[in-house]
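Okay, so here's just one chain, in structure tokens, the form predicted on its own.
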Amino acid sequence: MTARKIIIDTDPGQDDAVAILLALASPQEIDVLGITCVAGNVPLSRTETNARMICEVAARPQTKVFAGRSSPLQRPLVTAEHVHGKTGLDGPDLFEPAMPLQSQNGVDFIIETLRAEPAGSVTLCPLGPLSNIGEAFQRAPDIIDRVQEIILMGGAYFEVGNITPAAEFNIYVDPEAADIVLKSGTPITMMPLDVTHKALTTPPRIAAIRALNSRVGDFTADMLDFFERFDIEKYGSEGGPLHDPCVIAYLIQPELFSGRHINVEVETQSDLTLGMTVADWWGVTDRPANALFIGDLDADGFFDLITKRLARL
């Protein structure tokens, strides 16, 4: 089986650091070729830090980490410390990285990696806001028939919004650019609330992490911890749903999870519904599909795959 070769595009946030753990822990399936950094869920200069400390906790500190873009395409950033704590990567004991941050723009090196690679054999993985895709797409349109295909976390459906009662929060803080990525023609999936509301982090589950009695399990455990905390607060959930890995176990176990090829766009104009992914699940319009909207997962074989493979690192 050839690793399939893939850019993470992320803002971590915790359920963003677990996902990058679960894609350094698979390099059978996953060829990382870098990781492009995105203002988010806390500030560039925070995510891009948390991104080379992750690294480093998995032990894979040769994987290039790239600064992007510190804003959205036209709006000021909104950001989430009130989930993901002031650093966005509350819970462990966090450190400052030694491995370097590349010189290069991310944005540069999206743009530079699709003209280089052969058409077709990358594959884009957005966790956090657009605005990274939405920029290299604008500036060269040339790389937009050169992807494989975009693996993204954001929208919703059913479960309607979580920053705003319309809208989920990485299509919120940048609506322009996930607007100009769901209409560039590029195969794409979705990762909305409704499925990854379902991958929720119990105690037994975090339980089992924490069992693997190594530093990553302790620090992905620690994390964990301080994630679910508002979610169970906010939602009476059991625990907190664990939106990102999403994106990295589908590439590698696509059977875990089912969903719908159809229509999504993105409100841009309304001050009510800004952001909010309009998906056509059941049908009623002409438009042509564009995302498989995936509504559902196996949890257990999600938190399986998880454990598994974070004990290899």
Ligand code: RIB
The other form holds:
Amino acid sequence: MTARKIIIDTDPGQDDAVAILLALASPQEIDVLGITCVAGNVPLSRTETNARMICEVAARPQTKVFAGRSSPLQRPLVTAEHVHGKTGLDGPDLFEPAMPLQSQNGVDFIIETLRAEPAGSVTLCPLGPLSNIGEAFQRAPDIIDRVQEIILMGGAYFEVGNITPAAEFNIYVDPEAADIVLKSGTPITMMPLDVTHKALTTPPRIAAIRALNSRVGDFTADMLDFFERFDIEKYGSEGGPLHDPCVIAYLIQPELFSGRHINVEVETQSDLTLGMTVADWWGVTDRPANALFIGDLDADGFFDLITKRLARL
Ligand code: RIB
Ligand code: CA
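Given the form predicted on its own, corresponding form predicted in complex with ligand RIB:
Whole complex next, starting from this chain.
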């Protein structure tokens, strides 16, 4: 099986960090062409630094990391330091990465790569607000049909919102970019809160990662120990939802996940429900299906995959 070529678009973020580690630990299945960073959980200056730090923790300093947009397409940036801490990677001892940030802008890298690689051979994996993808599609509509698939973390239906009562963070920060992506016609697989809230970092699961007794295992367990406190306090859950690694795990073991191919649209006008993803799960409209909306996963299998792959780094 040839490795699938992907671009990870991300706003690290502890859960983004685990997704990046999982991807870099899986070269047989995944060829990471580049990591493009976007403002989201924390400002761009932090997300790009965090992405390079994670690549060094994974001992993959040759990975190409790019800085993309520092703000949404049309709105002021909303960040989530209350969840991720001021650095975006609170928990472990952090350090200044030595590996370089690529000089090319991340959005330009997305456009150039999709034009250079064979049509239908590159998958985009957005793990944060869709600002970079939205700008790329606006500036270079010719690349849209060249995308193999977009597998994104974002949205919610039965789980409703996490940043407002109606909206999930990634979609809420840049609803206009999400609207461009959802209406693009590109094959889309969505990992909404409906599935990620079933992927909880319970104490036994974090203990299994810490039991790796490795730099990567300790760094990851320290991140998760910090990251989960917010959701445990808010939801009274037994752990924090490991959102973004669902995207990468789906690439490696899609059978861990299940969902429906349905219509999903996003609210971009209402102040009350801005960023809400309206998912026609029950097929009550004649709106065409535009996304595989994932609703469930084998959580034990998911964490088993993550732990085994982290052991490789
Ligand atoms: O709502 C969860 C999403 O927002 C995750 O991608 C998390 O990293 C934040 O970006
Ligand atoms: Ca993220």
